[in-house]
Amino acid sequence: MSSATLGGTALSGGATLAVEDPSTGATIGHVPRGGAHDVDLAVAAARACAPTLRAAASVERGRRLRALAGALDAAGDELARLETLDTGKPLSLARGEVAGCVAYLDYYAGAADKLHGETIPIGPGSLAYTVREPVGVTAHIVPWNAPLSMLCRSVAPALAAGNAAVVKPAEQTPLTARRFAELVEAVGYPAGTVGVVTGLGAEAGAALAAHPGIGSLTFTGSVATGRAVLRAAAEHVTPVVTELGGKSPQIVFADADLDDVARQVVTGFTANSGQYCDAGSRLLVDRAVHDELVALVAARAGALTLGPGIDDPDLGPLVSAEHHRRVAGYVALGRREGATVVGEPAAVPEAGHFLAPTVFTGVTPAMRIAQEEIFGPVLAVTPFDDEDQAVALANGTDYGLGVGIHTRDVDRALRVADRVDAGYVMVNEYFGGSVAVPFGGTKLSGTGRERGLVALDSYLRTKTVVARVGRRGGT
């Protein structure tokens, strides 16, 4: 694959990074190893076209986003295959994520001409009003678990607000970001509107986070890297939106439909091989139905197929050998901590970075597998005896991203939803919602919100104008 240019921005030097198919471990291409100089070039190109983007009529911003949505839709099969080769995820999941990207672009296209300010009555003889303006250049550091989806989730509202954007995709999964930048220019956006700099986080990512030429930064990744990003951005007081992971519980009360719950729970901890920030990786279950539900969950998880993503199995591989070692290390740790693996893990393909779904019972709140984000298909099961204990267990980690609540009692569901410390609560489903629903967390899960109209606030600033009006003095 070509590595000469990146979203219209020339890259310096000849160093490259290999791109691997995690289903086989084979190298499928190379991309430039960009660094600080390349970030400077991309930011400069974005700043050069930012005035043109800002001056465009809001209705034109919407038209361009709709055109981009159409281009992504037309390239859907190509993008899904690229995403599957790059991440290893099942092809049908990649197709669904591409469709979600089209939905993001369509949604924010509809919002582009509705970003108005307000007038504020402060008394006779005065006019006060606010104007919502683009910040200029937005920066986006994108993770490897859903690279195109996470890119569109933040770049779409940034473009709707009239900004240019610079994207640093994860070094493991850069392919769809490059193709996205090509499509942006193909539908008529000025060169430099979306620049993509591939490279290592410690090099290109750090340079982008610390760059004085950006007006906002959106980061999705680990807590450790998020802290480094926040420190770098603080030097120039750059506003930052972060999504830093989770240890999300699914709370199951005894009156729930256990067959349906088992399906939701398995989806919650195995989708994308557990590599979602809001994966439902903890199961908190009423002791009265603990054994029955665990049996149903284990049976469903054990029946899932594993294989190369391009073959569209239920589960693909983990993203890299390094990440496989990390997740497998947590499985070994869980055994050492005294938790019990239910059944025997399914056989996995010899090539690639595969790990079978693993269900642990006998998990106590103090165990590391109950507290730390594993980011793989590993479920920690803990029983509870009453609602208060369920809420305490749910709130008993440093994270606060998602919570699933399963019960037929609507009053209980809403009561528990009010008591849990999390940014996103789902009742009788998991991974529910849409592009219109705000998403984000509390505690170490991050700051700010993405999706929905509230996400636009991260890519706009408010200017206030106060004027004296009417005649001054006299009669």
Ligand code: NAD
Given for the second form:
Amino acid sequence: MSSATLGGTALSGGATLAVEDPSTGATIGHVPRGGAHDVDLAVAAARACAPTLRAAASVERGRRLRALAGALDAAGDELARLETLDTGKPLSLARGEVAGCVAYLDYYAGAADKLHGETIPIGPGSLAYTVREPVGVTAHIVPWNAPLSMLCRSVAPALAAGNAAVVKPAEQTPLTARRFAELVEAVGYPAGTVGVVTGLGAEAGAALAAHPGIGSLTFTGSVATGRAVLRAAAEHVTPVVTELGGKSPQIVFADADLDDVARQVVTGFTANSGQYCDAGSRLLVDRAVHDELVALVAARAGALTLGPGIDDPDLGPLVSAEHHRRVAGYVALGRREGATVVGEPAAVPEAGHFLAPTVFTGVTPAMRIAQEEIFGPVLAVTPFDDEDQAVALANGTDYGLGVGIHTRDVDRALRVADRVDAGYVMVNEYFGGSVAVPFGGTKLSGTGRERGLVALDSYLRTKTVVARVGRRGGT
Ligand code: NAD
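Next up, the form predicted in complex with the named molecule, please; the one we just looked at was the form predicted alone.
Full complex below, order starting with the chain above.
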């Protein structure tokens, strides 16, 4: 696999990075190893497009974005297969994520001609109004766990707002971003509207975060890199959206439907092999139903099928050998910390970076497996005795992304939703929601919000105009 131009941006040098299929460990291609010079070229190409994009009638902006949604939809099967090969995720999951991408583009296409300011009555003789302008070029640094989905989540509102964009995909999973850039051009956007620079985080990513030519930066990834990106962006006072990690709990009260909850808990911590930022990686359960629920969860987790994503099993592999070592290290750590593994492990294929789902009971808040993001199919179970303790446990990590609440008592659900320190609360449906509802975190899980209309604010800036008007007299 080779390509000299990506989204209208020539990549220099000739150095490449291997792309691996994590289901087999085999190299399936190579992509250019872009660096600072390539980022300069991509930003320059995007800046050249920015005036045209800004000048486009807003209704036309919406039409073009809707055409892009149509192009992604038409290429859906190809994109899903590419994503599966690159990430290892089950094909049906990749299909669902591509459908989600189409939904992002459609949703923000509908918003493109509704981005208006306001008039503010500040007194006679004055006209005060605001306009919402595109920031010019938006930068997007994307992780490997849901590559196309994370790209579309932020690039769709950026385009709707009238910007050009430069994207740095994760080095492990660059393939769908490249195809996305081709589709952008194919539907008639000016060349360079979405530039994709493949490469390493420390090279292309760092250069993009520090670039003086970008008007905003959206970073989705780990806390450690998020901090580095914030520092780099501070140099040019670039506004940054950070969507970082999580240690999201599912809180289960004794009155919940335990069969249904067991299904949701297992999906919550194993979907995408646990590699979702909002994975429900902690189970906080009323002691009265602890043993019953743990048995149901362990039985379901042990029955999951693992295999190459293209065969559409329940679970694919982890993304890389390095990440497998990291997650397996946490499983060993949990045993050393004194937690207990329950249930029989699911069968694991020999080739590829597979890891069986692991359920730990007897997890105390002081354990690292209760506090740190593992980003693999590992569940930490802790019992509670009352609502106050459940809330304290839920709030007792440095993260604040998702919280699941399972109960038939609506008052209790809404009371607990009010008390948890997190950006996204799901009652009786883990992973519930849509592109139309804001998503993001508190504490170390990040700043800013994506999805929903509020996300558009990150790609627009408000200009205020105050005019003295209505002067009497004159000639
Ligand atoms: P990562 O931080 O290692 O990498 C993310 C991106 O940053 C990659 O493109 C990488 O190349 C780039 N990068 C690395 N070093 C850089 C640097 N110095 N400067 C600029 N860019 C750099 O994260 P990951 O391992 O790819 O992704 C997993 C993490 O992402 C998890 O913590 C997960 O929770 C988080 N995540 C969060 C959300 C959310 O919405 N909150 C969504 C998905 C993933």
